[in-house]
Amino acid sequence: MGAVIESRGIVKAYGGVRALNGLDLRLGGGRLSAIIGPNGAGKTTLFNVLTGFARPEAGTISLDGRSIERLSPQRRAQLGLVRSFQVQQVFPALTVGETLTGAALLRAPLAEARRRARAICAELELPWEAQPAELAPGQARRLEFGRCLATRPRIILLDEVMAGLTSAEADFMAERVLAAHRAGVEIVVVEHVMEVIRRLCDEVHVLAGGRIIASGTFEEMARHPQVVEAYFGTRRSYDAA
């Protein structure tokens, strides 16, 4: 079995507006999970707190049983728990093949850093010279997910990581996701790309009202009358055929 993470009672509130509310969920473990859930669920911030970008009110998060919630953010990638961002989040100034590197670093030496950075950048078809600002957005979300892998990391958090790309590129991508999946990285993604969802994943929750509504498998929750009701916004079922 492969590395978990678990919450349990997670509040996270801003104003009066409570994004999770005494949410309680497990990922991890040797399946690839999907969270997905309507604007404004809470998708995001869970993927926040879980890694530490933000602080929730109340409630536990632990990681193969050892309490994380207050580690800071790098000490749970150290960890191997890891996310990637809706916006990337890059120095400009640095090329993809310094990028990957300075990922690297963090649970390498600098010579066994470098050969890794260059390995994921041949895999994801990168330029290693080029800087951000020069990529394609479907470089840049490719990008955002070697700057994952380089950690050699145990869980992956992808929010949104095929948001914005052709179909040849979700091919591509999903296809990454997959080989590291089988290469023992746990991976959970926020999607709304039912397709990517149904394709890649073994198990759907449902997020609505800061809580898990449901979990399943995804033809599971396309029939599932309440997921269909709070996130398809109709008593219409996705054709999960």
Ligand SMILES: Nc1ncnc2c1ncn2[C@@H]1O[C@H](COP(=O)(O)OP(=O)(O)OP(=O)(O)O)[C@@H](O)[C@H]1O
Contents of the next structure:
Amino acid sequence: MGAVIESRGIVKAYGGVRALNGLDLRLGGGRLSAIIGPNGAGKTTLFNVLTGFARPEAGTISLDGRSIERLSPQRRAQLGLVRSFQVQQVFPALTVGETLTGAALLRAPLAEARRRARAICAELELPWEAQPAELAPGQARRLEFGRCLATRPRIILLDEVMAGLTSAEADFMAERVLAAHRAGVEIVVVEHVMEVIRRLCDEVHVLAGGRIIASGTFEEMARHPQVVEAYFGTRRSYDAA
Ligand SMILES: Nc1ncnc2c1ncn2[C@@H]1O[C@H](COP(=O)(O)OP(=O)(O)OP(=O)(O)O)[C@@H](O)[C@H]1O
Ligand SMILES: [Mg+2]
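Show the other one: the form predicted in complex with the named molecule, since we just had the form predicted alone.
Let us now look at the entire complex, which starts with that chain.
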């Protein structure tokens, strides 16, 4: 069965601002999930906390029932929990092939890591020898996703991997994300592109005021009065926009 990540009572403050304020959330278990919320709602902070890049002041995080909140990002990644970065974080001196191989080495010996990196590079139509600075924006996003896939993950948290893509690039990425999910990888996306969420996701969680204020299908969330107010602003609903 799929992996489950569960967080309870998460508090994360920056100065006086409580980015997360008693957040409870269960993700995975075979459902492709989205987390939506206005700019500054705390979506990236949530991914940082789940993956160990930020330490919460309070709360618990478990992966398949095992407490992980004291583990480093590297240890969590070794357990299969990885994330993409909203702002790309690659070593500019490495090629695409080296970046993917390096990620695969987290959970595989060199020969296998190289094989895996080659396969992902081909699947995502990336240039093996190129350096990150030479990549087009769409390719750079795919490299972020590829870095996650290379680690043989159980759960991938994707932070706006569709942002700034052309519609053809977004379609390609969506297909690859769905393929990974069908292959058994749990996927959680943070996205602003509603059409992507509508197409990809089984469930949507709405983050506002540091908590999940509502969860359900895309259609349910697009009609939910509290969600419409918090997220869609003055618009009546997504459909009416
Ligand atoms: N490292 C940090 N230092 C100080 N404040 C931070 C830090 N990271 C996040 N914050 C604050 O926490 C709140 C949540 O930010 P976060 O980046 O998680 O939002 P977000 O939902 O990902 O927004 P966006 O949709 O713009 O990506 C914001 O008020 C932000 O200014
Ligand atoms: Mg963010």
